[in-house]
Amino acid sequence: MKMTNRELKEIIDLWNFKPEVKRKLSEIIDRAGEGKPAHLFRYYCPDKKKDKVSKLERNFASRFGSRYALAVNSGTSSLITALVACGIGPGDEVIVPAYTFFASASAIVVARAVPVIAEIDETLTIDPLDIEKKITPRTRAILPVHMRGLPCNMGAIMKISRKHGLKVIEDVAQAAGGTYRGKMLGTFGDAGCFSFDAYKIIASGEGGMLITDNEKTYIRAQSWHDTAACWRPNRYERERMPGELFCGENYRMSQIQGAIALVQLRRLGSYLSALKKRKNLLSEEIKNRPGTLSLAPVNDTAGDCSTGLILLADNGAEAKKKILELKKKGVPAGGIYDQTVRDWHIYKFWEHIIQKKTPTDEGCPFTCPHYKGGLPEYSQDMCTATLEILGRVVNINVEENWTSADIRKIASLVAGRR
């Protein structure tokens, strides 16, 4: 049932929308000819004017310096995409670190491919020296994800993929906008994935984004994204390339998305900044101030989306003496590694590998006859330095309306004084 302009509306209003939003948004809902309903489908836009995905397909394309954008319904999505897209699947190995958000993992699974878990190091990103120790004859990938704002090792990680002919598909999620020794990342290997879920830098409630510079990597995942093929320019024509047509999946994004996301790209910049400049003030009064936590190492602080800040404890007792202390006294602090807690940011909670859990009885792709050698030793204690690391971490989640009263109050707390 197709909704009117005047119902559209009232949905708009009650959500708490910005105005640059609502202004978005009603340009998709108002259609000439009083009644018509607004389109909201992602493709045969009426008026290209108010095409709002293809819009920002272009601008994040532009702002990212990438060839090609492709919108998506979520950061799951654009993961599944980039890995069938770039041709893994069954028999194939990709080496993911054993702190993300589980869909990092699970998305290789749902490309009928096994995930090889590998530690992380003081960074919070994926251990380099880690990846080339994972490395077996079935390696085809390697999944780097920027947790936290904060950029992986992208020289040694695209100097380990060119030695050992390996795809890298880019987990920018959390980083959205981050940048490594100046370039974006997401830029660095054959495709970079983004959410714009509602606790990520770009925010539309739900959508995602993936770039690549290689057309045929761009044209296979959109036959994926979109199996029913609206995106090609003859929708019902012939294959023009090996590869290109396949059956998929439906992952488009909708206008309304789009038009969000629009608005949160336009103010990226300023966004990111606010928090970078607060960042930098609070590390520099916590270096001034020495107390029993210590800066964690950043492989680039110049690309570092500073959305939070990483401290290390000496252990984990002292961690969480630290962290519910900071709370006490109003602080955003935090820990990662909690036993009580099962997070699924971290492979200790990643029952569905762990266990080698599938959907249907048969159990691929952990039991697929294109994998040739013995599968990875899943258990929970198997990237023991992750957990020792993540165990140590007091985050202070960075805001961008702090002052610098606010700044050198955490940083007096944070080195134990009142």
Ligand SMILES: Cc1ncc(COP(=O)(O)O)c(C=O)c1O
The other form holds:
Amino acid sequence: MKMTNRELKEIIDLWNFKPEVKRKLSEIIDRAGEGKPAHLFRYYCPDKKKDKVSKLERNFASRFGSRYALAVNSGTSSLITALVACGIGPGDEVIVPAYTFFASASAIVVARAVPVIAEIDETLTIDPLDIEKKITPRTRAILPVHMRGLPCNMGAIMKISRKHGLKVIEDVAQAAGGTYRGKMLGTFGDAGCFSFDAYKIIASGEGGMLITDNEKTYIRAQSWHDTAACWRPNRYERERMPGELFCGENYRMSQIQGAIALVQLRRLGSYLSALKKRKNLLSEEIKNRPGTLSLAPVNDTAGDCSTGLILLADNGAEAKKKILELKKKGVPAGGIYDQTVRDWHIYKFWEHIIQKKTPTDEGCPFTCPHYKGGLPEYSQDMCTATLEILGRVVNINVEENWTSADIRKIASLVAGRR
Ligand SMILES: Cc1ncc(COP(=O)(O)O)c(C=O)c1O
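Return the form predicted in complex with the named molecule of this protein as a structure block, the form predicted on its own having already been given.
Time for the whole complex; same chain goes first.
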């Protein structure tokens, strides 16, 4: 049953969308007459102006400076698609940080490769020194995650990748709009993967984007994300490059998600610059009032697009005490690692991977005959440096409505007395 205009308008009215979002959504509804179905499928749009997914892809590629952008239905599916498109699969290992949302690691398993978990450093991103230690003859890729909008050390990571001939797939789910040395995050490696889920900088409920400069990676990604329908100019074209055509999934984005993400993308610059202004002021104020907490190092402060300010205490007990004290005074402070709370962002709680659980008893990829060598020894205490660092974190959430006076007051509460 096709959706009518009236049904769609009813749905749109359910949410308190800004008028600009409502307008964009209305544009994709066929206004030719009540009862006519709206075209929500991302392909075959009869009216180019209503094809919001293609427009989102064009605008995203141009905003991020990549040759190709492919819209998908989640950040997780963008990671799986990137891995498959880069030719990673059975027998391969991919290095991923111990601190990231579980999806970064599970995407590797879904692509039938084996995740190798590396420590983070005090920047809360993957430690390049530990990447080098984790490389084996089976390593095919590094999957750095710009966690919390904090840029990874892309200089060091790209150097390692070149030295060892590894692919780099950046997880930019939490860092849309961030940069490293002036270059957009997501454009350093072979592919950049974004999430537009409800909690991300660009939020369309669900959704994601894959960017790349490589034509073959893009074509393979298109095939994987669309049940290998081969979306070249002519759908039924023969393979142009070997390994281009294979069975895939369905990770397509709908026109509704596209319309919302398009409006959010337009606001990205102004949102991030307002956030940066408040965060820079807060960190300057904290720097000027030495206290028991220090600002965590950032690989590139100018490119940081985190919505929080990360501070480090001398030890976990100090961090806990300070968080309680700040919370009591109304400061939006929080920790990251509390041993009593399960958190899918910390490897220690990734039971599925630690116990090598799989949907069937065959246990692929952990029992894959193509995997030659000893599997990584996963355990809850395999990345102790990561747990130690995360335990010392005091995060101050930078809020949109803070005035300069609020920020000064918060800085003085954060500094406290020595
Ligand atoms: C770092 C990271 N990677 C991947 C994902 C997965 O994104 P999605 O929820 O859109 O599948 C998330 C989502 O929270 C994330 O934070």
